[in-house]
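The chain that follows stands alone, in the form predicted alone, written as structure tokens.
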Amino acid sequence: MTLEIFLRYVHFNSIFAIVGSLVSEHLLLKKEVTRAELDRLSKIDAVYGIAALILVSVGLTLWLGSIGKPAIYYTKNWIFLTKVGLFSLVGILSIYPTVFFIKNRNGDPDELVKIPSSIFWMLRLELLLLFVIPLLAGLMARGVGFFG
């Protein structure tokens, strides 16, 4: 039960870490920012891609090490299944912007780089996908879904 309960923690400041870091990056992205800011950036888009690593590994363990409910119970729920597609689509369309940071960071620190329109998009897509997730979240632990 214990070890139930540290996942479930850990698993929820995950989520936290993840929206936070998004959000962060969604308030601080411009048209055009300098090089410096895109490093900033870059290092909180690396705290999301932890934070997300460890959501993911975590909620493996949670669903495939059968802690707590059994497998099954999330294997076959139509809702849990949505929610780690929605997820799944959330990591993918953090690529783009990650790669973006990363290729323009360096260079001269107070040199301007745009920012193409897709990143603001993406972001702001990754934002919603997000906000939908707990919802399903609440629906899948009242059993709502279930066709077992």
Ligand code: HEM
Second form
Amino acid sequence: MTLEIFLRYVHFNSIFAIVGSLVSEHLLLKKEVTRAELDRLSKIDAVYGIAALILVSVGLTLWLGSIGKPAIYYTKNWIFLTKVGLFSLVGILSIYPTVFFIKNRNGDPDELVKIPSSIFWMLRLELLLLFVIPLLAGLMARGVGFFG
Ligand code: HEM
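Please could you give me the other form, the form predicted in complex with protoporphyrin IX containing FE, since above is the form predicted alone?
Below is the whole assembly, all chains and molecules, this chain first.
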């Protein structure tokens, strides 16, 4: 019981850290930013990355560890599998912005760098998916979508 509550607590806080860092990145992004600003974005993006790793490892533990419910409860639930699939898509969408921030942060800190519009759209799509996933989470936690 205690372990499950603790893992869920960490699961929720890592979601807050992910959404918080993504919203911060989106607010700080402009059509052109300095390399110093890119360095700051890259640091916020690192928080996003670490929080995502924690969320996935805790999520997988809740799933495969049979901590609260047996693993089959999730393995045979198409809504749960869709949830994990959507979060994998969020992960894939996050790669290009991360690489762009790291590749362009070094050099003259005052130099301006153009931000491709695709990066804005990737962040927005990530946020949209992150706002949909909790609906799927609430449904699957109550057994909706179970086909076992
Ligand atoms: C690989 C990624 C993930 C895995 C493996 C995973 C796994 C899980 C598991 C096993 C539970 C426990 C469900 C239960 O109580 O029966 C859970 C709960 C939850 N997850 Fe995730 N999760 C992942 C990503 C996410 C993401 C990205 C979000 C939100 C953006 C999220 C939101 C939630 C919520 C809100 C609950 C609580 C549902 C409820 O009790 O109503 N999860 N997750």
